[in-house]
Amino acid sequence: MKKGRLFLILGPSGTGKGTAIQYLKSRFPEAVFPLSCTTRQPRPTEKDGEVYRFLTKGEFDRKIKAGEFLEWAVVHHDNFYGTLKKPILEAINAGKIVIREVDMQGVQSIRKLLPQDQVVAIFIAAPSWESLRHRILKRSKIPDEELVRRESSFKLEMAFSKECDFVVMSEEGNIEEFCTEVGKIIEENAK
């Protein structure tokens, strides 16, 4: 039976990773889709299950000291992330195509972990930090020092969208086709 894939979704907060994958969730159905693990608190629309599971920290542990995650990392200096494994070797061994977003380090990880040839990392880009600012404060109001922390990650994941497969730009205004050319990416490499 053929292997299927994983197709990693990354970029810096803000440039629509969500939205693309709400968008992969509808053109992709038979795709899997695994949960997130964070040790964050729900925000007021989040529910348990349906993106993250939420745990504590000595939940999340636990799990680190089992050997359950596929990638994990500390996010922003406190929270945790992780991607559970099981799930994502059953489907892919499946020969099912899997779309997961993630964090530069969990492609680091990962691609240490899986095979190269089933692996595949498309960053989203920003045109500039100025763009993406703009962007995020129109959503929310976010503290001075927190923008600050986002513009150096910013800086550094622009920078590391050199080591993905694929890099494609969101830009305000032009989200279907962005959606779209993620969408594109994912057909033609799933074969």
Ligand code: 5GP
Given for the second form:
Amino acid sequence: MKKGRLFLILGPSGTGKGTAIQYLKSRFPEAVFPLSCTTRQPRPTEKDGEVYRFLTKGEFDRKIKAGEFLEWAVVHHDNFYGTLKKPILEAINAGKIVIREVDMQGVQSIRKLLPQDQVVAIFIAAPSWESLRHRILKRSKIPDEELVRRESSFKLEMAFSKECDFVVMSEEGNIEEFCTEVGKIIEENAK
Ligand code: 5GP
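With the form predicted alone in hand, show me what the form predicted together with guanosine-5'-monophosphate looks like.
Then the entire complex follows, led off by the chain already shown.
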């Protein structure tokens, strides 16, 4: 049977990756959206088992030792995140489309582990830090030190966009077009 493909969605926080994934869930009902594990605290709107399994550091360490992760990384210097090997490999082997958001470390690790033609990295970009900052602050209040951290991550991540297979620009007001574009890329590259 022909193998499926893993589509990795990445990009700076605030660009609308979550919105894109919600859209992709309805556009590709047959695709697999595997859970990842994290040691960060759930946000008020998040439920365990929807996007993440929320684990203690001890539980996360046990999964590392048991070899349950395809990759894992410390993201933003504090919390651990890991993609689960079993659901991803099972779905690829069954010829399915798999879609998961990861950070750039995740893309780098997964590219070393899986054949090149099975992994497609789609980068969601913002036109400038100023425009992204404006969007982030419209959505929620954020302490200054967090904004400084996000700005330096933004620069690093935008530099990494050159290494991705596709770059899609997300701007305020173009959410619909940008989601449609991501969907088109997946449709065209799933075969
Ligand atoms: P958040 O905590 O805001 O959901 O995600 C923080 C960062 O962790 C984002 O850049 C997100 O893409 C990344 N992330 C989420 N799941 C994984 C994963 O399984 N592996 C890696 N390497 N990064 C992840």
